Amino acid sequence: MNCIIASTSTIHGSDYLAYLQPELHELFKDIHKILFIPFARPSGITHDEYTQKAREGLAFLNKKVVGIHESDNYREAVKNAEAIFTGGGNTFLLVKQLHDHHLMDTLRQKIESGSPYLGTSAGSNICGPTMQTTNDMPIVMPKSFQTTGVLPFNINAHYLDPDANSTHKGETRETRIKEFHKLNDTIVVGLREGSWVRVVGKKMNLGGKLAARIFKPNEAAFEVAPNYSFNELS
């Protein structure tokens, strides 16, 4: 596989996908263009504005990108992609759209062939077995929360670590991803914003300047260094 899994696409005080450019370059340097998955779309805007914004976002890149929106048939439009790049927005949504559209399996099988591919936050839970460790709300009800299943453990993007100076007695992420090892057993990431998993075949690496920190079912949460192998995990 040959893959950029991100917690965002856009870090404070930076443009969208700004952050990411040198890996960019590396990850689509051989293919001449990017099929964008709109069907997370943010609040607001429509598949073609958000494909635009993918397509500003990846200007200097110098590649196509088209919206698989604009595709008359979407499962070849995915088998066909010479590189994939699926947008954040609402999990929910777009897990309900690969699944109303049959493309889960189609998307998993195209990422495994190695075709490049760039998630960046919805775009990222969905490389887990499930989306159930998303930070999203239930907007509409996919058929399924499977996913594709191209990593082993499920991502949580944006992930926060608990702020000792507020009031706030809300749940915070680590609560929640130990509620979810109450009754699941899959690993959990917690991928802060500004790092991503680096796929080059079977090698699994922590992307960025930041530690991530890990959850397994039964166990004290841990910190990864970055560079750290996921393949530890496996």
Given for the second form:
Protein chains: 2
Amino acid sequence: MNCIIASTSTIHGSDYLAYLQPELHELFKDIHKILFIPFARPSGITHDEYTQKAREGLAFLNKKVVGIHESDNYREAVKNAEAIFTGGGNTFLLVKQLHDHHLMDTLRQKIESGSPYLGTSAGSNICGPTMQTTNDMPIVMPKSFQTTGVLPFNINAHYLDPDANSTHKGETRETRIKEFHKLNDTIVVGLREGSWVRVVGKKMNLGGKLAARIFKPNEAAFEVAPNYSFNELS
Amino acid sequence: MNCIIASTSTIHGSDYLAYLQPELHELFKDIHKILFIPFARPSGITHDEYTQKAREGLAFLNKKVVGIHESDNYREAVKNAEAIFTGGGNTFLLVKQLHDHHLMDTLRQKIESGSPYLGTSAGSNICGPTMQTTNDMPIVMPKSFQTTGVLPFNINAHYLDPDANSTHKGETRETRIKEFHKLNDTIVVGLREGSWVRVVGKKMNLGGKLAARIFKPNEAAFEVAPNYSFNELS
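Form predicted on its own already given; the form predicted in complex with a further copy of the same chain follows:
Following is the full complex, with the preceding chain placed first.
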């Protein structure tokens, strides 16, 4: 495989995808055209608008960017893609669309075949076995919470540490993930904004300058440093 | 109807249910026994543990508190209850249990019959037509996102205003609710912690000292003051 699976598309004080530019030059160096999957529709923007945003964010690469919705046959579009970028937004909406169009398994095969894949936020949540550690609202009901499972662990994107000064009584992110582990065994990687999982062949490493937080069922959560090998997890 | 539908069980610096004590005296004044629904299991605590917590939180009332899980027949327990309290926790888990046990419609009928009902957090989310504006993680897949619909609008519990100083790029609560409205028409009431909806007969008013935030599709969100009548909404 050859993937960048990022917590976020954008970090504070920086333009869309800007912090990933050096990595994206490398990821997409041998390809000419990128298939963009706009199904997650952040803030409900249209597929066309979102594809235009992706096109502008990737303009520095001088590659062609086409939206999957422009194709007559979505499965063929995925099968024939040189490389794929799935953008962030609402994970329920993205997963519903992928299941409704019978794309989840096709996408898995495509990623596993080694075609370059970029995911941000919701587009990264679909790389684990399930979308069950998303932070998003259930604005639509997907047929299933299963996702591609190209990673052996779930992602929690935009991971946020508890705020010691907060007076808010809603559950912290860590509490939510612990609730997940009362009923599920999948390891969860909390990826802070600015972090990504870099997959090259079978190697999976933590990209970016920040630590990530690992949650296993029935164990205390722990931190791992940049460049950590997720292959050690089991 | 006769309900207190609260954003949260607990406010900062105060004990479980303490801020609601005067209201709960009034709500439960004519009843002897309260049926507690512990299905949402906050932090994954057991049904027994959660029922004990509710019992302690309601001890000031000197009423009997029994957990629904102690009953042989959950539907009969709801049908025969004098009053019901559904506690917070994970809304997906609560809604899955209510659907799996065919309790959603029974609960709706019970509440509509005028039996006193207290909901906090997840227990309030189930009072709208759907649970689709929950903040919780999809740790299990319920059969449906439909809920009791005893209120004509959805609740967003633990409503949080955007933090102007935040550097975090995850979606704000308002952005998430706007995404909901790109695909759904149900009005959403953002209830801040310390607020509740008081339902007496057909009258629905905002309880507590804080404003609430109302979201309608295709309109700017707006604030309403304490004691606001939700009957004005349409």
